[in-house]
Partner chain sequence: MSERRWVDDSLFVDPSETTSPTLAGARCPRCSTTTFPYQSGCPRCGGDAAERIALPTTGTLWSFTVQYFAPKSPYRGFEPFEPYGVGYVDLGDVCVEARLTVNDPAALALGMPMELVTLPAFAEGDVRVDTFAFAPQEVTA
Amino acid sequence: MSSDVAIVGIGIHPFGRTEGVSGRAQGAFAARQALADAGVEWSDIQFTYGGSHSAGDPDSLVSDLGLTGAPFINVHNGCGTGGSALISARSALMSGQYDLGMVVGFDKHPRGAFNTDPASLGIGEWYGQTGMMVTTQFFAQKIVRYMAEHGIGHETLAAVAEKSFALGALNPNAWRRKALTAQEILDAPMVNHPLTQYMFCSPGEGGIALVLARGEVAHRYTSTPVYLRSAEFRSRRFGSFEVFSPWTTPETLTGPTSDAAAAAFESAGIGPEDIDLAQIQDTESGAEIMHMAETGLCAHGEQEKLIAEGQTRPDGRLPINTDGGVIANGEPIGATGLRQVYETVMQLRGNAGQRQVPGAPRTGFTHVYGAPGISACTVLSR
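Kindly supply the structure of this chain on its own, in the form predicted on its own.
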């Protein structure tokens, strides 16, 4: 049995809005790229896990890729869909049952905010009637409390988004590729105080596929395998304040992000201080700030200084969201968590172009967070 799983092929369909191209077609595009990158055929893939929120059943991709009869298992876990698919594939390979598999995530969300029924989450209709099903309100409430507790200013929110748009401009697969100044971001229409229009991500479209192999056979497919050292998923604890979990306790409790990150680092046998770059959930600017500390990458309250000094940019001490994150890429739910892994593989291979982290990075970390309080984290290395 293998204790190592490697990513040996990666593929992406550009994120954003692609009129006339279905979400499934975007997933198939990414899958073909990943197969070509690994130098294999679809008929070589022994199993697939795939996820989508709004673009149909992922297993319908076999109509595009080929009717080989191999198992294709659909995964649906909100924003953690990609992480769940990856964890499932890793477990299948570590069992020794398979040598080669694929994970794929894609989506094509309609314009506008996500339209979720409170009843589907076990919440009364009152929650939607108060407007709290519009998630911008939750994120604003959470960051207001955090900023007050840790002395973080409004300018730091703008600095995060400024970095995101600057890196998106360097990413050929990003949706938003126009750099914006911090002042333009601050002057944009206020959505929910203190978050302006350009501090938020938007639902979008895109597809990602990864080909994975057992560590012992990885070099059959690539000379630059990236090893998936750990992949962990956690849900919320009693009393943690999470999106669509509309209550909290007077004290601040740890949530799924802290739990999943700690488990990922423990399983990988390294600590946050050993990470060379990270992709963390940035549904809005405040989320990136909070998740920096919740994942253990820095201390609570340290973020403002790190961001002001440029330490979270590619040439800084702690590069974060080097592809522009979801602020620049948008959020197609089925693909988001896998997009983070795709970018980390690009960076560890040294293939990220103008946004490449210097010094030949060796380790990467990814983190995705979503409703109703779930988180998936990975540690990768070359």
The other form holds:
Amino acid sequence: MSSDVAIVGIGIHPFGRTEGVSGRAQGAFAARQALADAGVEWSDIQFTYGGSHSAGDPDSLVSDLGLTGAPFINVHNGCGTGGSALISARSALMSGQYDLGMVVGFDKHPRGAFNTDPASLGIGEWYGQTGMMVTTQFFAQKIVRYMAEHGIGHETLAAVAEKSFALGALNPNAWRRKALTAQEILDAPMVNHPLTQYMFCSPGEGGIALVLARGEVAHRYTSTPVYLRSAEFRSRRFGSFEVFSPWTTPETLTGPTSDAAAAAFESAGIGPEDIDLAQIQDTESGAEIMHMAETGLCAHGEQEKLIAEGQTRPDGRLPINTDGGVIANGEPIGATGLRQVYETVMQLRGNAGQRQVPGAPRTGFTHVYGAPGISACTVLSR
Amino acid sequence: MSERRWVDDSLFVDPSETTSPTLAGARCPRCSTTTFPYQSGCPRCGGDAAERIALPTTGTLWSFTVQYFAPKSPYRGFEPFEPYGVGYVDLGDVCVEARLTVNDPAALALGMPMELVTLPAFAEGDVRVDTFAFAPQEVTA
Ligand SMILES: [Zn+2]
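Structure of the form predicted in complex with its partner chain (previous: the form predicted on its own):
First the chain shown before, then all remaining chains and molecules of the complex.
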């Protein structure tokens, strides 16, 4: 694994709503924590990739962290921001140009559903004016079809969110820290049929930083390096069903999630059957169900049984979203993909406390999905 | 309200036809891929000479949801807000996303026959702004 890239330091600013603390300040908080975790100074960091969607220019963090002259590159790539920053940093280290770098992501979004201008995606104003420029409608329509095709019931949608809140309650950095029963989740106000309020994530706030090193020098910084075995990003191909689509193909042929996941497993030389725990995009509880199969972690239609048996809980056969996922943590766009990596490192180090996956897990998988049809996946191992 | 207009004329084959409209799609002459609304570029083969075609006015419901809260801007609707249905209708070569005239999920089912209708979307002063929508098809004996 000497040619791999290792994560040698991690930092987090708690997710949720932190009044009076800017997104930038949350990013700086996470960065300082990651530096301390790796036992290095900001002046040791040779380059940084930083991402934020709506909380300012990441490279302005240098005025808080120190003006060292090292390159700091801003990444602004929608839901793929964290994944893109991570992939860029990994390439910079694998090229041999650097030994030590940082990836930082933070955000702070206003309350309520994300608001997107159709023109920014090349769609006419009519689409938004008539009420179809709504992310949640996409996930609802995708799961309506999926539930019919694979015989999945509403109680499974509720069971996913019930697990998310139960794990959020065990995660000191989560936003939603109160467990809810499946019945409370089913009885909550409907947002988009068949999904209720508690089945959806909300835009939120938070910050994550990772210190990365070339695998060959990782042991200078930590006795518990976690290796980034692969990181792959894909955009949609023809025949995938995506958010903000005025039209789609009658037959869904492919999707960026399955493309990115397959590439990540192949380039890591580690298959889905070898994965000990996974963090996958759960924008709503249906997304967790669909992405379990799209990533290859299980077969289509197998999810309902796995979930009912508790196999996706930390002590199950296929632990999913062990920190409560975006349902319990909210979705600060710049930080959300990196939170999945943070949680995986916590688990592989054995530091995840009450939500720790038993049996000293060795491998983890992360997956983000977002508009306008992108996915980024990583495979990590001790 | 005496006057009306379409939310966007370019969505229709003949915007002056206000009661029985037809949606204008695009078909790639190279690979026959059909898209909506019209765009010259083909997302499948990269061609750049799509023909403007009239899409079928009937199809089947491919998927659906109901919007229970008022979206943020640029959404424009009537006050007070009424939940509305949204769905994809399979027109054979392409599925088109549209407002549905029905907002009760129990009255909607995958595969049910649907037909194109017009729907008042919002008002602009005295002008009623219409859009296209799909309604469950009336069964004629
Ligand atoms: Zn073509």
